[in-house]
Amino acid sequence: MTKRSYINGLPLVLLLSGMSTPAFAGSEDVVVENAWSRASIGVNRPGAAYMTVRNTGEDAVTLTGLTTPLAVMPEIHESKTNADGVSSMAPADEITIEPGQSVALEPGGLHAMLMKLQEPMTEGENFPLTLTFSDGGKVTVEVPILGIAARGPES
């Protein structure tokens, strides 16, 4: 079963209450699918979350940041392996997702790095992760925590 989270209904609430609707440049068209993470061993090592972020709209959207109560420093990181087989990881810049395209946050590539965990990531639990976009829009997804050796949501 595909898990999806859509941007909250704030524009509809504001419209129905007679207030003006904020001008989103496309983040309302972002769909987050198949979010998952692995259980952690305590809080001394960072955790990670993975998902597919899909832009169903007609305008590009730019992912600029993450927030979660689970970690003090959530960031998008990218793992790379050079021609000599040496792997490295570093914070990624903003991620632009073109119309009709998606970006996979997955092991070995782009991923949500959850540094300075506030509590252990326990198998069977969930945590909220909010993606922030350059237009001010936010999308929150509930991320299930799988086993420590999980390789994806179907494993």
Second form
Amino acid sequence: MTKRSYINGLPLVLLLSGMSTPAFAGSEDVVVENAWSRASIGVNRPGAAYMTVRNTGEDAVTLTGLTTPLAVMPEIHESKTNADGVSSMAPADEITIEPGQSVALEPGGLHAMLMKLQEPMTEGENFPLTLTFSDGGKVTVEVPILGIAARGPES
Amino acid sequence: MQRRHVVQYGAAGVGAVALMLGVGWWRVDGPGAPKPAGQRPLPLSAMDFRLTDHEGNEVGPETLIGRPTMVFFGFTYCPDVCPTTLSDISGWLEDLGDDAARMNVVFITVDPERDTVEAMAEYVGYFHPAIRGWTGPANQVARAAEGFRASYERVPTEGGDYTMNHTASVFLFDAKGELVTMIDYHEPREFAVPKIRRALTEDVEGAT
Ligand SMILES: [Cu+2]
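Alternative state: the form predicted in complex with the partner chain, after the form predicted alone:
Now the full complex is given, and it begins with the chain already shown.
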């Protein structure tokens, strides 16, 4: 119950952190919603985080990278499953979000891949993840860590 | 700063190669290409491999015959597709309720180098209790994948680690070990659960 109310409080936090950065063309109007991740077993396995990145402004924004104290090598990846049912994963290209549009980082598609974890991802905790944009702006989101078997931000 | 650039080009290079390979494959065998009949998984009775389950028991295809079976391939160092499949399957099993106890549900690793029996035991413990984790020598994992007509491939990542491309479909067999159908990755639950019920029903029909 406490977790639920905390998650609901996130968009406000994000909005505030977005507003506190200097004025950049575009990325200051980025809102990140429904961020979540799964707990890890130790630090040897990579983690993944998911969220919706919404561009509420009037200029297109391009997401170019990630940083977080949790992982040495955070990177935007894309999983794909081909017609024969074979899944693969590779670094994604830069992601441009048009005004009024959003991009979903969700299981089986785009994800924030957290390689070389500095510490285990523990259920119930959060970690900060900073999204960097081509205009130099940054948006930091607190990502809640859910259970290993979580299916989405609500579970 | 210089370093950062090198790392990023490295990533772009790996991505570009992966993309080119993907595109090449896509054109040859991609959507629209009919699936050759030989690509259907064999009946369980025609498979031959020896693995160890997450509790240390020796297992093989014959372990599965006699009950409906759900099998899928993956690896525990997989951050996205595998935990998603495992939690989807856990959800389907919850929907099936008591019927879930009538099935074999097996997760076979394609990465036995890292997925020891202990690693499998720890990992499957986080998902539905019906899910069993199987691992074993690389050549036996290869024979298992061959039987299911599943494919997998080790792909180096930029940090010196590696990831695995692999078949992400879930295979459904009836109690006699005949393939009933497959559930594609991310198939909506409203399609998946009826397919599983079909495998359970064919079990009943086979018994009468
Ligand atoms: Cu990834």
